[in-house]
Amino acid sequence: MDGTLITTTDRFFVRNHGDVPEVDPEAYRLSVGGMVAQPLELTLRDLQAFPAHHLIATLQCAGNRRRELAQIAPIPNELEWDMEAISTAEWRGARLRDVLDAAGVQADAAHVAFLGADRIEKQGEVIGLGGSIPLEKALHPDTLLAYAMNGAPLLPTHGYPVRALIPGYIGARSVKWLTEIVVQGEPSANYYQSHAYRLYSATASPEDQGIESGVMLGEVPVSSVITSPEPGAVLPPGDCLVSGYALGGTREIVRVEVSPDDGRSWQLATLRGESLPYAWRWWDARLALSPGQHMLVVRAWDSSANTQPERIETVWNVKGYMNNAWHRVPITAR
């Protein structure tokens, strides 16, 4: 991570739950059904005929920074992401709202569900990754059916030919290889909405991981991370440049503070680049380090005055999701 706003496509993080499907663009069809007046079956060309919308947005896996949580207690059967499960791209596609308007959403609809073309074995069944978002989010003008990324058609690993792009939400809701959109009254019953990608309590056991005990994940919370220096770095005393990123979900980052002494004192960081509602914000600060050991800490605020929890122990959960506690980096000055 070098502080540039856009992540090049070859460095954009990848999280899939099964093999990447091969999709013939000529045979591709996207069905739109459920609680609509006129079901649709769209080709890629049909979708590209809708007015195109461009958007810069950061995608973050719900398990970003899981490694810190796993140091408190084991989190089995989950990828132990550090802080790299996050990237930013420029997306182009049709507004989901325009497609839903063409289908005619019924008055009592409340959710929009997605299904991908991938095939994953879960609980004795072969399914595609699916999920849903509230209708209000689906009708937002920045919610896209994306077919291009960083000025080029999507690569297969990023959802070619079409993926949902739900800015400000966890990456799992931006379903790849999109084949089906269903307007419905309830959230999706797909495994990845009803069991996975839900926030369970710290006391939940694997047997408890069902609809009743978990909270559906959607918008990502405000967070910030130190990317430089790295943990364990040995630096000369004196002036030290500390830098990293902050993310506010659907809100903008308005302030970042950095501490050289585990939160006993704070210094305002400088925010770099343009402020965008769905994109990370790079920041940096110069700290004066005395000889000895230091615990660098960062915390951020978003445009609704939300900030981060102080202690990582307070956000631990059995799946290792949504870690947005203060990020700490131990270093030595000598």
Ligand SMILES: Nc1nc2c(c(=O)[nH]1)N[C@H]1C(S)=C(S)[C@@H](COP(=O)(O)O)O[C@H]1N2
Contents of the next structure:
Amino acid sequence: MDGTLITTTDRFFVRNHGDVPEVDPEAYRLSVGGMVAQPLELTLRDLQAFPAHHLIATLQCAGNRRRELAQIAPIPNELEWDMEAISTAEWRGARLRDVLDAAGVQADAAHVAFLGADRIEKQGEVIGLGGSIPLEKALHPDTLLAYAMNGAPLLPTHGYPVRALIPGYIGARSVKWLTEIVVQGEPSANYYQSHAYRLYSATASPEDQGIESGVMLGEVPVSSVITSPEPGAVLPPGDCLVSGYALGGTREIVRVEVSPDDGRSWQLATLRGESLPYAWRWWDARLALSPGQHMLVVRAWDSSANTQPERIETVWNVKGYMNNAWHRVPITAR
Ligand SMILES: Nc1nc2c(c(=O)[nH]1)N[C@H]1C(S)=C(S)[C@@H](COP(=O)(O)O)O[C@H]1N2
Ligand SMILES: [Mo]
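Cool, the form predicted alone is there; where's the form predicted in complex with this ligand?
Below is the entire complex, every chain and molecule, led by the chain shown above.
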């Protein structure tokens, strides 16, 4: 949260649904099967023998900014993330596409499912975290089987020795401690794809609506956040520097606007650094603040001209995912 493009690995956010599994790199095998001509069983060395590809990508948990949603109505059994479930790293790995080409994907395949080596208790069973992405995304040249992060092998907490890295998608699809890839006709039946990480209608409980009625989450929507000043800050009147990040998922951030008065008037923010696909963009703006209370607000646009919903009430959902409402920060100038 300091305005730099890359988050150092020691400050990168961590989200593990179970304990970190210990994986022996010598014994490690990645199986590739399902609707393929030739199932594969790859060692870490096999994977590193594919051409290496690297890219900078932001990873964001679908539950980022859940705390604001929980203030509208309770969201039980979920982590109350503020705005910190997001970080950016340089990732290196093999292209998933190259591995799938080596296995030979069958013509009627439509999804690629991942499974992690963790052991999580869910609904009376012990499962690994799994999930899937559409075949088209799996074949995209920037979709990685990553073995390095910020120039070093992955740390155990971030998926050592290999994780999926699905840029522009919610964090949950970037499955860590990856041991199994299955090419299939349907999305993954794993709990984390079929039950969790779905967007339910706010009008009824998932049980009443049917679990399947939740919208499966994939691409992250355009969002932006004020990281400075912090809520409740007391600042001298006059010139105030407001800064934060904006994220466009698979699309570029093209505009950020900031308001000193809860959205009555707006001012363009300056976008810093270069525009990189999949990476957050830091921005700042100077606002002239009169003495008194102010509600600072930020909103962003992506290259498809999508922008953010105005009110948090309209994005509330029972699991607290995908909060991309205008971000508001109350402050006082005195
Ligand atoms: N195997 C496995 N992969 C996983 C998870 C997990 O619990 N187990 N958590 C997911 C979630 S919910 C997120 S947001 C990201 C977080 O990645 P990070 O811990 O490297 O930041 O990893 C994803 N991959
Ligand atoms: Mo997540």
